[in-house]
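Here you get one chain, nothing else, as structure tokens; it is the form predicted on its own.
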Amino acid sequence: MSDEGPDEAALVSLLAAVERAPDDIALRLLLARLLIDSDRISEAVSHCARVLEQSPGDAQAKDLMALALGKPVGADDSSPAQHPTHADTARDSISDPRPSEQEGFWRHAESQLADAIPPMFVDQPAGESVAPAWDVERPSVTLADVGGLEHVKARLNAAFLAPLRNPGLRRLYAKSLRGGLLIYGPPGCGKTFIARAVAGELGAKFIAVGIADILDIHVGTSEVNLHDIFQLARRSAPCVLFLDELDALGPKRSLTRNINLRTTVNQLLTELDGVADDNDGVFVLGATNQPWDIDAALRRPGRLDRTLLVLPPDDQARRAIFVHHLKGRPIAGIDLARCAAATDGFSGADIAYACEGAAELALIDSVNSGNPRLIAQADLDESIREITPSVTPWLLSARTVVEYGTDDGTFKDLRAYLKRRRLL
């Protein structure tokens, strides 16, 4: 690197290979550092702030926003005297005893910060995070974490939970506990969500798992691999077992040219009977954004034979997917219900996504005046406009399929949700 400050290649490389791997956290930083070189403060900013999303106690990141945020924008680097190098800047802190320029901003924002308004949203369980593919985990949300769909727990608890919490009157009844779940809808509402408060409602262990943790290029070894999942699921029992993608995983076996694709669906079919292997206890649960790509023998009575229709987030679950996202952030003046409102139609990715974009603005209005502030209405209102509803190519898709596909009665309550939007 020269005195001039970084080549402008190496800046062009960098920013493709963190395009290539936005999670990797080193080539993110080593990004920052010299976008600080270069003197473009606000994009090393925006880094910094990613890597702090993703690793809040990240030391090195916060020394890169500090040092951002101390050094003037747009300031000249001819003069060496100016902008001492980091080695110069390390030696000073070190010799002399008197607070450095970006300890002096963060004590300011910390003590403008301190005699703001509070986050205005009451505790919830913190989230968990995903456990790495073929962990057992024992979830602790429940359905009462699901904010709204009302609808959805209705029929989670007449299809799956009331007969399994009163084995009594399942026995009287005759109810067997034979088949699993198929949860469909849209990308983005929460779906993998709902199946991991299940779980936690029965108090029961928890696998996730998806197409890369199954299929494979070698011969028999997806099929392989789908027996030990369902294995270990078995010596978990009682135990969700989750599905994520079942249409790769289980696609229809008379569109399938690929042989080792037709035998993975064969085993899947094989270890949701339990010919050889007892499933009691192993409760399963498919999600898929395309039921009607999914084998039909999939479907059948004893397998995934019920099925849950997950569409974007009602307005409760709106205001609740907010209070989540805005929670532990610098807020004041939200109106949740104004957000809602604005927000009809969204995924709970989407608002996510809101959210993130109010906080980047909040921030960035920082850093060119040099003053922090909350995070306003008039943040989310800027950052909700740039946003189209991710959903919609999708409901597009699904109404070729109600309209012109044979449907059996599965997609009755997508049919109604379409009607009622107008798609139909």
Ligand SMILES: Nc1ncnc2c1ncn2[C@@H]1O[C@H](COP(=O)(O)OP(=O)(O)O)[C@@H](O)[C@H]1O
The other form holds:
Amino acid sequence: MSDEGPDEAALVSLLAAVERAPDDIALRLLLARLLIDSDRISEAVSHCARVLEQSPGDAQAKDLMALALGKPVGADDSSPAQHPTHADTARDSISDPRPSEQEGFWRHAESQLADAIPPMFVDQPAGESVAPAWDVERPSVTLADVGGLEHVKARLNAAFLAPLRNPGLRRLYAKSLRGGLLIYGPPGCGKTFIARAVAGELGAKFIAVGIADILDIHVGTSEVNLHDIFQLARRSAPCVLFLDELDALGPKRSLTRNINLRTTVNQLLTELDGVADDNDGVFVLGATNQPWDIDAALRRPGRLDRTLLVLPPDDQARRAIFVHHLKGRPIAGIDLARCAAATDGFSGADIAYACEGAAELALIDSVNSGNPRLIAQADLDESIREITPSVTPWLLSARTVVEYGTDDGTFKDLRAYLKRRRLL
Ligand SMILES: Nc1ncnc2c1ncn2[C@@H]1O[C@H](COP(=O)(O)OP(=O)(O)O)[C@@H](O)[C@H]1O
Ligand SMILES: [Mg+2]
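Could you give the coordinates for the form predicted together with this ligand, as opposed to the form predicted on its own above?
Following is the full complex, with the preceding chain placed first.
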């Protein structure tokens, strides 16, 4: 919220009032106005849109919408993750109204930098942990928030959640439950999302760590980092410890990066086995896009011995992902069945990008025509058409591995899926 904006208390009261009287157009427009003043642009847009749905000709709603859309795009917080945006291209063609101010800024920044140029290379003292403070979350999402993927949920319930919820079973399976679960599949299809939902299901805390982020070329540091993370998880128990990009520890990486990861793998094995420390209440979920690059020692019984394949979302899941990413946006007449049918083979991340693209098309059109309009099915159609599913390259490399690698049964689910898609 900007300093000059209305105070938070007024906004909260107004939000509550609008909720009580959803059809009061004047009240809603007052709220939209205050939201714009507070730089809460996307909320303002959706309130204006709501009014325009009710009363398409409302001049004040149109004006406010134009005002909201005319704000700098950077003022909003809903930018997509990785892909370049349509708006980026549009923004490039709009000249900056205040070049002299910018020049001044850069001149000032330059002179400041010249005064204090830091050394280009620094030494990290050996053995010192460089791990950032890891976030311990308490996720509110559960498996109910994961759209579709019924077989994945059933498998998680049977193999992981049911025994944990039942103390009798837990005692009986005490040994086999020591092990963790390796979630694998193409990028952007929900591995992290599902791991977080598992923590939510268990009412457990959640720590997510990318293995590549804890690796350090200084001898001993990676191991210290790993130990610190496991200790944090033990202190936070019950806790789901999510180790992402586990392939970063694989033998192939050691070769390409010319470093020996053996000691780091050994440290991870020690932590997983929990010989010296009590791992009660710590549930380790590993994830990778490249399960064939995982160090074999990690897959032995009692470690990450069970696998769960998470594939591109099915029809139901795609609908859920569309709903999730369109929620709160000014939309009209969206045909979910059509969207889902047009995105077979897309990842969750691709769908998120399609929604983002559609919103930008509607926005650019509104700005260009000066006539604000809602996001329509045509925008989604166009945005979907422009996207190449990011999963394809993964499927092709998976095919090579499954076709030419030894078949020890590890990738049986993947094999079946590739056959279904006629890739094998
Ligand atoms: N089944 C699903 N239901 C709802 N949203 C999903 C689903 N699968 C993926 N998503 C969405 O896609 C995004 C990317 O998923 P993510 O878990 O980060 O993928 P991964 O870890 O496999 O690379 C998530 O943030 C989520 O919004
Ligand atoms: Mg992930």
